[in-house]
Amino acid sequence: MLRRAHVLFLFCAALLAGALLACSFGLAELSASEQAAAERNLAIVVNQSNPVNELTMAELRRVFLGERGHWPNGRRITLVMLEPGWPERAAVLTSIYHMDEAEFNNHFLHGLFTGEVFVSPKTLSTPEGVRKFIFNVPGAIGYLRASDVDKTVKVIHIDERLPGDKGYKLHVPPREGK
């Protein structure tokens, strides 16, 4: 009896290895246009519990200005960004605001003090602290480089299209020292 779960053991110690084996083979395997590709493009992440799985960019835009304050599930949507000097805001600001930082913060202090703007952006120092803020909030949403992403987060698609898609409109300079 033993020496059958010995032997037993041994077999799916085996097959484990070799699963492994493979799975880090898979990974491995990307090319280094793949993995530059992951490195580049930003994805918009909510929280796994949002019914929402894509947005336009106008929508998308709509939201990131603070111009909507709620999913359709009618729960508050609460905006997640990196704090000023990262160059995943810098990307967020040019590619969806259409803003530098000085008219992304003159847009909040206007809009809040006129009522315009229902949802104040929650700024963040990491996107670790981004990524956990998403998974805690329901509400929340946010982004991060697809390379960053993990799976207690959701990737909403962008005008029908994922990170990594053809023709996706949402990239970020290459980290420095990669």
Given for the second form:
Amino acid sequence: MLRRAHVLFLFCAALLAGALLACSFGLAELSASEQAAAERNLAIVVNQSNPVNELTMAELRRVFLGERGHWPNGRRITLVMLEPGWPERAAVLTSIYHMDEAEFNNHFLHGLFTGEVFVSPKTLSTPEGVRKFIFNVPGAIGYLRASDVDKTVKVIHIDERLPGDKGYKLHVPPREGK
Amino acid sequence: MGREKAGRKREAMPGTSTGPAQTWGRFSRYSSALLFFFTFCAVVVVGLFVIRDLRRADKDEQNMFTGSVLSLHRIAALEYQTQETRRSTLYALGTADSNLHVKYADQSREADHLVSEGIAAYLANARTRNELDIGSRLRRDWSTYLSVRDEVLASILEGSAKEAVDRDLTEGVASFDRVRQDLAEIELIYDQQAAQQLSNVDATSRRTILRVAGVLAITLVATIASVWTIQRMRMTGAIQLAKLQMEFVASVSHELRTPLAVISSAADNIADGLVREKDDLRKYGAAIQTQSRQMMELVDQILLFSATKDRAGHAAFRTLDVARIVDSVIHQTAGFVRASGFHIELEMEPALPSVRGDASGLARCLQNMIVNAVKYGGESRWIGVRAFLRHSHLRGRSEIQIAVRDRGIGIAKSELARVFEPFYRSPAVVGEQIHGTGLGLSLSKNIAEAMGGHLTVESELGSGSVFTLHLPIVGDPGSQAAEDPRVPSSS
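Form predicted in complex with the partner chain structure, per the form predicted on its own context:
Below is the whole assembly, all chains and molecules, this chain first.
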């Protein structure tokens, strides 16, 4: 009788251990997949003090094109871009501007000259610089890979979706070597 | 012979000597010990004070360093970081590169973070109300400046340099000046604290020096005083001894000259043929014989004293029957006593126990006491001799006491302290031309002590004196006479 109880106990313990192992593998798998998704998603970020929490894609496009000069709280909008060559910039040009580099430059040269564009984009050399710039400037808006976002900046909803949400439209190719 | 009164105190310490040499020796010994003790105490006291002062000075210095100097360093660092915060912000104005803008903004924020930490540390260490007030004001002013700085930075990063400059001039400069003033006030407080603590250290140092100097001065003065006193005592003792010796020589010369004069005169008369009758010749012969015996007696006494002092005698102790010796001495001195017109009243307890000692020494001692009583017995012409057994509570033993009492001139209290000093003779006795050597009592005292006993005296000026010889009885544990070699044999 006692031996049977022992066998039963060992069997249950083995089952429990197996289940825990499977869960941990599963969680690790899930975490890895989330990290990969974060690498591929492009987040639109603003200063933490900015009252805006969401924009439609159309509003976002207006902001990025410089056609809108101020936020609802009166703060001047400052557009932050990465230098040419960054995949994030390429993704923004494709997904938001629907332009290439030359068209983008022409748009702002022409717009500033004619006064149709109110914002001249600030160009930074690294995503970290972008993040710090947005942290320091209350009216700044820019973009970062979701994996580069931290608590110093705020991610806003685009068409009511955040990076990682199903149907989110802004994506960026994975970094090289990843 | 000198006379003096030994009171009850004297009885309590019968073995103590009172001669100038002994007095000098005792004083020298005590004063040396006293000096050593005093110096030791002084060194210990000054050492304790110096240690305490050094510890206090060390603590003050530590307080000064941790509380003021270190804080001044911190405040200096704080000032530097505040400057760095502002400087980095202003650097950003000088460029249009957004990457540099971000870099300067980072530097400015790092510096302001250090400043905030420094202010928090200052507030945590603030002890006085004033420090807390200034610390709180600094934190508030710094916060105000930072909000301005953030706006200025934002304007710079946005590319609105003019707006940034305007804001900095209108708000930034003023708020930053307030911060600087707060820091200057804190620095002033620390400066004052440091100055106060430095002055404490200085005061402690001065006090220590004064204490050391004071104690050294006291020690020096005490040493000089002790040396001076010792030298003075030594000189006084030497002078006193020389005086006593001169008096002794004069006294002995006088004692020798008198019988010599009688002998010489008698011899001259016989030699010159002035005395021819047989009866006269017999008288002259008897006179010469008496005077010669007196001279021999005197010389014997001097030699005996010398032997006693030099401890040249040897012990010849045996068990003595005190009653027989007292009877014998009274019998031996009866002629002298009768010739002097005195009579002796003897009172002796029956069956007195025996004592250990030298028979001839004891007899000499009693003779001296009786002769003394005759010489200073005055007009009463009465001498009382009493022998009895008593228990001495002070010494915890039984002893035989032999008291020789007279109703004569007595001894002044001022002279009692010197009664047993060798060669000492009272000025009053010398003035009355009572002859003596000043050795009898000293000799008797030495003999008594050699037998484990002691000699005491009670006296009142004009009423008489009682000299008492105390001798431990045989078999009594308090007896210490057995091994003392000082009792000379007069045989």
